[in-house]
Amino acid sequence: MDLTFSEAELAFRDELRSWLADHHPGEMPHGDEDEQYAFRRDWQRTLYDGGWAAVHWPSRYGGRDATLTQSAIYFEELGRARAPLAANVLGLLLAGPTIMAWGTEEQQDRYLTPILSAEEIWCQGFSEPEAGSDLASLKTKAVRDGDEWVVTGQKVWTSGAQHSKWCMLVARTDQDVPKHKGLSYFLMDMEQAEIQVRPLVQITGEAEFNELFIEEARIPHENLLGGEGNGWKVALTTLMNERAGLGFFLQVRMRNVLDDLVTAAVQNGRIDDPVVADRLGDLHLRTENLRLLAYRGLSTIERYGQPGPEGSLTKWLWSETNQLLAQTAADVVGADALVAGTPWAYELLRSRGNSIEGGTTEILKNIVAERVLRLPRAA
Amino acid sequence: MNFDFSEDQHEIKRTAHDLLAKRSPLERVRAAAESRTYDDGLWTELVELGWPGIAIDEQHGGGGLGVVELCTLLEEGGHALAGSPFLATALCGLVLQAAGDDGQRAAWLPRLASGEVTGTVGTADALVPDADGAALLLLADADGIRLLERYEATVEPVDAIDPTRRYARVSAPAGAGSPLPGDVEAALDRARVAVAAELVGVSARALEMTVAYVQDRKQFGVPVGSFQAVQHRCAQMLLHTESARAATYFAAWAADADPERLAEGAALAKAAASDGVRETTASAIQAHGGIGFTWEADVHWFYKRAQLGAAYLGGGGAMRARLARLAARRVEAVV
């Protein structure tokens, strides 16, 4: 066991730190979503120009061949510097690696660089109104018509669709086989009239997600990824990359928020209240546990080639802790935490989504029970 | 960066696991607990293998390994719920080595390492494990830690709810014994990490037993482990266990390699393990249903060991208060 960084890891960290010190974009504008999005897109271009957009990608695609630990360091350092996330986070983390794993050489040449440079933004068309956690039961249909596929259906919770040029679309291409086997994975051009994007306003008042209404949209056959009928397997590649490394960014971000909360408690004297201190101590424990579990997960992957139980636990622990943190802030900061438009108020509302997005806590517990503990499948 | 055991450390843990599975199955734990005795043969064997001295410096006759290696043994000890003075003696060695002076170390560490004598660590107002048979007692109070020989202390055996281990109250007249001159809190933190390691093993075993039981036990024609409420309880047990394990391994590593982070690490480990193991062992009883509440089922031994271990050298509440102070100090340093 050795929790110190190696020379190479330290060199990587220091290079990134000094680059960040020179290129930090400053504070993200408050309020206006479009401004924030433009800010993050500019930031990604800066990252791209510096060669820092996707360190975990192979260098032949513009990455840095970063190891898992370097990738963790990358996200931790961005979080520590309080830098924003790149605009095309779904492209960088999900679409890119999926295209690298399943795409033809032509597809890789065509799509990867514009992902990196934020020239083409990606969204993920998996969920449907009747197929959230039960992804295999999705109904959006794609029918072959010569060199094209004709797609009809509805998608929901599509983050960033309003900015996206491309969509990772999973659709049913065969009705007559068991539900997992009749799916295919497409790279769908969002710029066609047959696709309507309708924003879903959230409890925060902002609209990160959208509904997609697709009425006979066209996808050329060459945009099929991984072959007809392989959609389930390709989608699993995407899902396995979900949060790869991003967890470290979120953990550091949470630690920053906790530091802000402890600062507030020290300044207003609430830190002397034993109940407040107990809750802040618990939050300190939880945030550190999250980091330690994530690092344990990295070492497990390095040793065994696949994640251990830690991986299934960190998202669950993160969402629970983030909600607890925001709720504690409402007690410690007081009424000021409830004023609309303040960061605390935003966290209080936004954090409710944490235990739903990217797999509900209930589904995560099922996964832990059935796949990690090997309990019999629920009736 | 490698947050995993080295090959040697894995091997130590595997060997300990296999040995205790053979030498201390739950029938023997039960027999010893019911007769309030220890299996002396097991202790002799552990001594021959060098367990009591594993983390004691070679110059004092120990194995010269670290807190990480000691923790692998203690975790397996908790997993097997083995009854012996191993934990108490190992803690005594850790604290003495960290905070004793040269004379104190030279006089006692070789005897602890060789198993010639046993020792313990405790506080004056709490139950102290294995104090009655110990030749050396390290007693902590507000003024620091005193080193007491058995004859200098008053030891009153107490029937604690955990009969897999022997407990006593310890007191000594003012001025008795000799004070340890070193950093008392840092020394106790090493002991806390070691206790946390045992609790991780207790927690892991409680989960294992529960998973095996709910796979087997049927109600309404299906295994109860297929019910979501039971599954979610088991998932929560895993989260508690893995959180305690990650924090404990981090703290053990800090004790050996990065003492500046030991105070935080020990508080994280003891808080996570103390609270986690109380939850997991209570959940184990619940998931076993009525059987779990009977003397005949073995899960209650784990619940009992968990309760005493959770309280020993500071429980979750005290550790969270420390963490809050550390967090406050961190932000004040920045402001």
Contents of the next structure:
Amino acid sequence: MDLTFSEAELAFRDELRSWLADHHPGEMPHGDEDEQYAFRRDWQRTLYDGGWAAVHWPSRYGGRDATLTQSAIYFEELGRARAPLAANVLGLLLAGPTIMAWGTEEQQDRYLTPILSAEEIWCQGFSEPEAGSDLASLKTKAVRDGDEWVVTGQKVWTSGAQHSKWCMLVARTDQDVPKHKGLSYFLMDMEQAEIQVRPLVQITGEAEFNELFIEEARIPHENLLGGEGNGWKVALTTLMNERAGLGFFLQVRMRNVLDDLVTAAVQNGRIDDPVVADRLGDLHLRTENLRLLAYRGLSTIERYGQPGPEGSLTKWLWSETNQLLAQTAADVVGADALVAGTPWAYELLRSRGNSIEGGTTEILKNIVAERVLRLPRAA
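Output the structure of the form predicted alone; the preceding block shows the form predicted in complex with the partner chain.
No partner chains or extra molecules come along with it, only the chain itself.
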């Protein structure tokens, strides 16, 4: 694995750094979710106007034909500049690439540009109360009715549904075939009275996630993506893109928080405590390890064309390290870190969800045990 950037990659990084210096959105507002969302939507429009909304997309769709390494540089530089992610991150990373891979020319013409410009926001309707990690067990059903599909069911953990115009929906369209073969993938308009969005309020007071209650919602047949019964294959395309590039943004963001914590420890004198210094040193090593694991994952994709199981190891270690970082911050900063509404208190509370979101630690450990260590499956 060669970590040296080529001249083209360095030129790409320098161009982006220069652009970010001239167009930085400033510090994102704290506290109010709607204000934060509006801030990120404005930021995506700025990225779109500058041609930086989705560098990994082909240029014919409004991207920059960026390589995997350039995409990694893109997310690292966003994190380094402490700029936020775009508002429509699920549209840019998941819906767009899936529509490019499986959509008709008409579907690509209709949906891709509004995704880039943040005109239309997307959410992901995969997880269900009894089918979270086991997607193929989902029960939401879609029944053909002339030129439409009628959908009934329930989804959960639907991030950003309250802001979304469209939903990547996987539903069961055939009950009489093996469960993986009876699924279809739809582009569902969220603006229907038959769809209720109910927020799931977290310990932070935010409601990033939602439940969807769908009672005979209608989807035109032309919004079927990839053909009837191909939902499992289309969904895998979405899932393959789920963590693309974000790992680089998250590890840089973690580095920023650690740097802030070290600064706080220096200012309040806790850095002189050898136990505190040891914990901060351990976090430095863990953060650097995550950076190298992110590049190792990138190298695997470049070599074999698809992510390897080390992505599960990275996610597991990231959630563990972020929780350790938040706990250390509470110990180093002291009572001030426990005051509601402060950034440190937010980090402490928000980190509790890290080992659940994006794949639970228990599932990730199973993947590492079976596919990396080659241990036998539990009976």
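Numbering follows the first chain given and starts at 1. Note that the rigid core is defined as the largest set of C-alphas that superpose within 1.5 Å between two forms. Only a predicted model underlies this, so the values are computations on that prediction, with no experimental measurement involved.
Taking the core as reference, the C-alpha deviation of residue 371 between these two forms is 2.7 Å.
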